[in-house]
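Consider the single chain below, provided in structure tokens and representing the form predicted on its own.
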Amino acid sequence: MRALTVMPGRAGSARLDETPDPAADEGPVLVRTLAVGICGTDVEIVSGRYGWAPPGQDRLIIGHESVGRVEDAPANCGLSTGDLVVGIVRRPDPVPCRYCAAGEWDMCANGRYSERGIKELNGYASDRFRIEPAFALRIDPSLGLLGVLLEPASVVAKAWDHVERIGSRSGAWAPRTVLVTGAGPIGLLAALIGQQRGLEVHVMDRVTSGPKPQLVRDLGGTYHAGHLPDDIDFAPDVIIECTGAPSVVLDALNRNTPSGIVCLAGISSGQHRIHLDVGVLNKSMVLENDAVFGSVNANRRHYEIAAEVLAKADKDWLSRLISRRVPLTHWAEAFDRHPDDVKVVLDFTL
């Protein structure tokens, strides 16, 4: 079968291979893939900067955002043949830690977990992958080749969860508005969260035109170009953060209405200063009660949240996230960064 590999730690490695079908231990359910997302996370392994091979190997298949249709299935899985599923990426830690003992590996305290197509584990970037039931989401078959979005979506779904769960520490939390900063494919799925969650949704991101204030707008959202509004009435009761751009963290920080929340769900390159008065900083977030966390994977609740997510989306607009799909034939065309790019996908049936 075909699929998409890299040497990890090595630039420009990355090649489509003939591979041996699956192994059987690495699952007994057998699904033949549609569609694989390419991420940011994809471009640092193929670039040499990320990524671990899977013991005693040199080469590890990539690809974490799948979507894929069931081939072969054991007797009362829960799942049979013909159905659509996402794999979910990461798998618990052997010890395991408390976390994951508790199936919130996304959680886990002693970085021993491993991840499909990432860290350790073979990704979804093949002809067929195995895998075994409990991490195999099955979801509506009227998603079609759109559940290759259901992983990004899993990632600000669990954002929006443990906002509420902080947000519940009062029971007069009543949010009415939220201000995400970055459109790129989560920025834009935590603004179709905000949006089912009934709050006003304003969204921020560096780029005038294209795709991207549209898909905003049709939300019923407000798109704000290259800049925060300056507007001193404006203080969102929820921030997510999607940019991880430092300047953009800072003034996130400082935006929030007093007891409001600001989650942290971008990476910085860590490649630029800036001038912090943490003492000003701390200050505020006392005396105005507001909490900041940081957000990174999912858990199953978390697919399964996700899942909920997209089957009630509009599908059109779902789709207009989907700027590209590239055949697996060509997949190099898929790192090459367009302007109007949302998310770019591997479309294994073209």
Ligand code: BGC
Second form
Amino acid sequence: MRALTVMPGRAGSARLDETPDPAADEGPVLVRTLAVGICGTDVEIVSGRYGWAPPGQDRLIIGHESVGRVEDAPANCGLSTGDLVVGIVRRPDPVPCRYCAAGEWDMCANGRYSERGIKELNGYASDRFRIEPAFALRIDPSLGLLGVLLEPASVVAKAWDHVERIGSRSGAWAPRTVLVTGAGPIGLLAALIGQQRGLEVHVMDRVTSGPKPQLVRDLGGTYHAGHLPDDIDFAPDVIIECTGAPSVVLDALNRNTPSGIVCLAGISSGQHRIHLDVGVLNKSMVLENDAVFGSVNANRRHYEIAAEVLAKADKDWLSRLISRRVPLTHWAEAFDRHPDDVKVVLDFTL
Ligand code: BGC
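Beyond the form predicted on its own, can we have the form predicted in complex with beta-D-glucopyranose?
Then the entire complex follows, led off by the chain already shown.
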């Protein structure tokens, strides 16, 4: 079968390989891949800055945002031939730590978790993959290829879940306004959840044209192009920072309102530094009960929440998030950034 592989740590090593069929020990459910989404993490892996091959191997099959159709499944496992499924990314660490033992691998405390297509486990960017039933999620068949948005949606479903848990530290918490920084797939899906929660939605992104402004407006939100003016006329109760860009992170911290919550959901490249006066930040955070926290990955419960979010969303709006579908044979084009890109997917059916 065809598989997109890289030698982690080596830029320029990505190639389309012919590999043996997935090994039986990867799980009893056999899935035919329909599409795999490409995100910033994949770009980092392909450029040699992130990723780990399975132990004892040189190459890693990439791809962690999946959607596929079950070709074979054991009886009574909860999945049947023909089901539309998405694979969960992370697997618990072998110890396991107390979080992984409780099915909360997204909170793994010892860093020994593994991740399909990222860390020590082959991913989903192959014609077929195998998976354990507990790590595959059956989704609404009407989503079709849009199911590829489930993994990024699970990441923001977790972010929102934790925002709400932190917010409930006060019985009087009643958020009205959310500010999302970054209008990539993560930011737009965070905005979608904000809209579904009935909040006033503001999204800021550096781009001034292309599909993003209208995608935000079609959610009923306000798009702020380029940057936020100093004198904004709204007070965000929640800020979800999705760029990982240090200057935007700092701006998000500075925009926090008393008792506000800032969720950092973007992974920085580590290539830019910025000066931060920790004393000033500490003073305002303490005196205003501010909360700032980081959020990564998702557990099965978050995938289930995300599946509901996608099932409820307008399908036309969701389909506009997929700005390019690239056939696997042309995989390299999926890694070129085009100005109007939102989510680029490798389409295994083309
Ligand atoms: C994935 C997460 C993963 C993280 C770090 C992100 O792109 O969506 O599932 O935990 O990368 O590897």
